[in-house]
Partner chain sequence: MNKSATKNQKNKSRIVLGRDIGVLIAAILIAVFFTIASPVFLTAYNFFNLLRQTAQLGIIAMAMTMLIISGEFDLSVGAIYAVTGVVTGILVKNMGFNIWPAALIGFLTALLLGFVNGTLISTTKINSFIGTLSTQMIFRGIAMVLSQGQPISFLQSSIFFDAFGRAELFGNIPVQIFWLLAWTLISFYLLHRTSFGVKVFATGDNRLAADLSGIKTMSIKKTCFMITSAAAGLSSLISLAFLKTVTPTQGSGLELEAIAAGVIGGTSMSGGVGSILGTFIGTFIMAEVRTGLVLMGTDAYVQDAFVGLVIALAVIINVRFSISKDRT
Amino acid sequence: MKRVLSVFIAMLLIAGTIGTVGAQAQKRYKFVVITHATAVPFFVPVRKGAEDAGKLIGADVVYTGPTGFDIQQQVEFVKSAIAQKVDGIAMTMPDANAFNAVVKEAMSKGIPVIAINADAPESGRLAYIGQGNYEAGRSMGMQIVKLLPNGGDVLLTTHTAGAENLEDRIRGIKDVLDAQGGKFKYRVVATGTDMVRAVSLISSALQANPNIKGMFGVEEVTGSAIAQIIERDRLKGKVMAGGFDLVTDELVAIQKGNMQFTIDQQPYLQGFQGVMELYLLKKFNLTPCDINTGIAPVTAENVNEVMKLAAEGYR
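Now the structure: this chain alone, the form being predicted alone.
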């Protein structure tokens, strides 16, 4: 975390210097940030970070993408950006292979592509800016072990089965739980991104197994659904719970004691650094580099401070 903060501060200092240069230059760059589900609240700070970077360097930044999780539609957004001859693309890549052809097309036309939030290393992208998802999953696994030292049945939830970043998190959780000498049993439930459906499917899984001692979502949709279920069914203290990211439902649930933690991946940095690296490449030919935006657990001890920053769009 200290390394990420240092990089961030350094980038801000650079931006303060080169912002004037960018304003004086005749060339005004246009960068596009494309995410796989723009309607999901998680991407609000990604957008803010990207747009803040654009203001600092005097570049036009367009944030776009499909409203719901739709890989093929996201590919079409990338093709549109290529057709517009933008100066760079920062995008999520939640599928290991679906973006290979379109990334190759962009790069062949001189449009650099950086992955943010979800990575596809074989796509040919120049760098990845985001959380190490397997390590984040292990972090959640260790939180689960801490909450349930005697083990038991747990429910793991994801909004999209097969999404590379989410599968990496699940794999990390499983590896930690499997190392506990058989104390844990787990089931994975995929719900889709619709909140009503997510609540319904998770509720059904909970009712089907009264021995479930914990529910843990590996992204913000099912994390929010879990928060709603615990509030509705008065499960506080009866079923442990955790999630990912800093959506309001989860943060309020932590304040109330309905959930015990969520794991932040600092999405503001993903948007901000994605645009900054594209700019530095185009302006100064500085090669983009991978940046791990960190694993930042949020618990009852720090939730109030984090909520203030989340309300401002920074967390």
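After the form predicted alone, can we look at the form predicted together with the partner chain?
Nothing else is written out below except the one chain.
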């Protein structure tokens, strides 16, 4: 099976090369992947996944978007992709309605659009590839329940109060904790994106309530800050800790036992499958379908393997 697959991939690669050399002998597709904040480390595997898919199928894949979170600018990037008459767009949709018009415009011009990472079902996109933030929050909630079977006071931390994706995660966590029959008391602390301040404010919140049994960050900034606090104040094992996404600080903390888990949403798959579905639609008219890229908790058991893959840009 493996052999068949590698032969198949090799053939695809050769086909791709011939495609380029044999100038227009076969149409080379051009797909654009647009994220809402290209400079965020989270999207590095998304880009790699998309580009790897492009290499496999012999298509041009362009990864682009605003460097910092900016919906208006992201719309402009989509419009420019439409103007270039690309063969398909895979994009994040971090707002429920902001992309409705531009997605319709693309679709009406025959350019298929697929949502990755963040979804807007009403935009008219063909499919969504990613993880539900609410489900991811629930997954974190279940990890918390597992770590603290007797319940207790916990801190939930977020770098931006009011950000839709983070609020969904928090809602997911709360729903799980609330379902434990009042065993859990939680408090949400918002810190801003500066990590020095995050460390300081979360320490204060911890000081304010000595009964806190666990601290959990719903993104990587406060997640890393929690890892710092556990190490500095020697709280390993006394206060449970968890975070989101894969960044070195969190992974090292898991290795050292300072942190118990982090939730990964396998962004590589979002880029890879996004391009693949566009290709299969163009090439064989296969209808795109939703893919759940999963919720993969990283714990002490698998952290070493994940770190190796993260360094290579796959996780």
